[in-house]
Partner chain sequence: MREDALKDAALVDAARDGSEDAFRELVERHKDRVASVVIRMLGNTADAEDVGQETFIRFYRGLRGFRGQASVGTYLTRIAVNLAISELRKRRRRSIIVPLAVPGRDRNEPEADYADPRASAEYDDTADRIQQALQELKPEFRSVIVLRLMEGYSTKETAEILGIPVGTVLSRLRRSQEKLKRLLLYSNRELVHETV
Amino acid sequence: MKRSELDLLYRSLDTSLTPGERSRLDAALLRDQGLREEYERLMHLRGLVEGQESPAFQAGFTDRVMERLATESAAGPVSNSTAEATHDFQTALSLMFRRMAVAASIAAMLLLTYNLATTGNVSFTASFGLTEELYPEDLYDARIALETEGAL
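Model, the form predicted on its own [one chain]:
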């Protein structure tokens, strides 16, 4: 089964083919058993779809919806559970981050105190546990870091 013949078959189901295309498709259907089986399968599927009853709303659906809308709007504003859930989540999230900020601040102060106490030196480098004077751009240079460790 050639791809061009299969494309003709699919197009024949959706649109009209020119007489030349129609004769090419008919000749291909006579010649190719696989193409014929695909055509029969597609025609069977089309019959199943066309035979189905289209879904419809029950009688009076529109009237019931409009009546319910009128009843609910007369009763006043309805509580929005989604808005409440979002507010509860935001409150819990901000409370959690406040607790984390306090814990992180305490941990940073303990680390700073430990570094200053173990080095005996009160300086910027000692407070952050740096053993020698390094500039921030030096911290990102792999060559300098390796030279510092004696690997180069």
Second form
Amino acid sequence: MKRSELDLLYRSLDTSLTPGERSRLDAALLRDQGLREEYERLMHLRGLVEGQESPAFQAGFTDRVMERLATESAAGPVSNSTAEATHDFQTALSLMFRRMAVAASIAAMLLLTYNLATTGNVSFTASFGLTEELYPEDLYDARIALETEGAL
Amino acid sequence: MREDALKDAALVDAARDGSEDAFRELVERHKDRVASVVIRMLGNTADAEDVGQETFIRFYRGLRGFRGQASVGTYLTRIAVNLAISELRKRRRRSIIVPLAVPGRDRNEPEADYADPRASAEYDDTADRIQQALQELKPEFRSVIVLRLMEGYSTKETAEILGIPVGTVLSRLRRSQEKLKRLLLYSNRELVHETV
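Switching conditions: you have the form predicted on its own, so give me the form predicted in complex with the partner chain.
Shown next: the complete complex, the earlier chain at its head.
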């Protein structure tokens, strides 16, 4: 089964083909058993989906809509616009946060790579650009101090 | 068809002028179409009823801006499907798994009042499986199946309702059908066509 012929088969079910495409598909269907089986499967699937009963709302739907309309009209039209504005703001905030998070992650990765490359030292502190810090205690030799004081 | 459009246009005009009865009649005339779209998109849940009501509330608020370029039915379908997609995205964000409610099966949901003319266990079973398979599709894919195959809109109309190019509808239809085929035909021997 050729991919291009399978494409034609799918397209033929939802849009009109050119005469050339139609004759190519017809010829392929005559020749190819696999394509014919695929056509049967698709038609069966579509039959199942299309044959479903239409669902409906529970009785009294129209009354409930009219009641809600009356309630909301009494509350004034502001409530809807406020709700929409809040929703828009939340969406915009969420979108902005995502963009910032992506940009910050990229910047952090670049910084880590730069630090590792420039220090030539693969360590946790090097990756964050930290130097190996020396504390006074590291320089202070207790033995020398004790000797000076005559304790040793 | 033309008569329906004229009647709708007259009702829209009257509703715009403040006639509550005219708007009530519009709801009555189009509620089944809206129900069909939102329940197929969301399952038969309380959310579906809310989205259905919201569809008509938005329509009412937008009456002044409604120019009649699309039919009332198509316009309402557009609102309904967009609200349903939005609701599905909210559900996904909240990570709430909304159980599929099949009429009379979910104790938390009131039973829908539509009668199944083919009320047999076999039919219910197939309908459940199809509804469950639909829920496996992402909202943008589910919407093309609902509009094109279940509601019977043409590919062009589906594209217009969803505001996407025809080519996108075709590619989404293909991917959706491939997934439905895997879910319904290959995983379930009883549903496989005799010739397959």
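What you see is a predicted model, and the numbers here were worked out from it, not measured in a lab. Basically, rigid core = biggest C-alpha set you can superpose within 1.5 Å across the two forms. Positions refer to the first chain, counted from 1.
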item	value
Rigid core fit then residue 52 CA moved by 2 Å or more between the two forms	no
Threshold 2 Å Cα movement between the two forms at residue 67, rigid core reference	yes
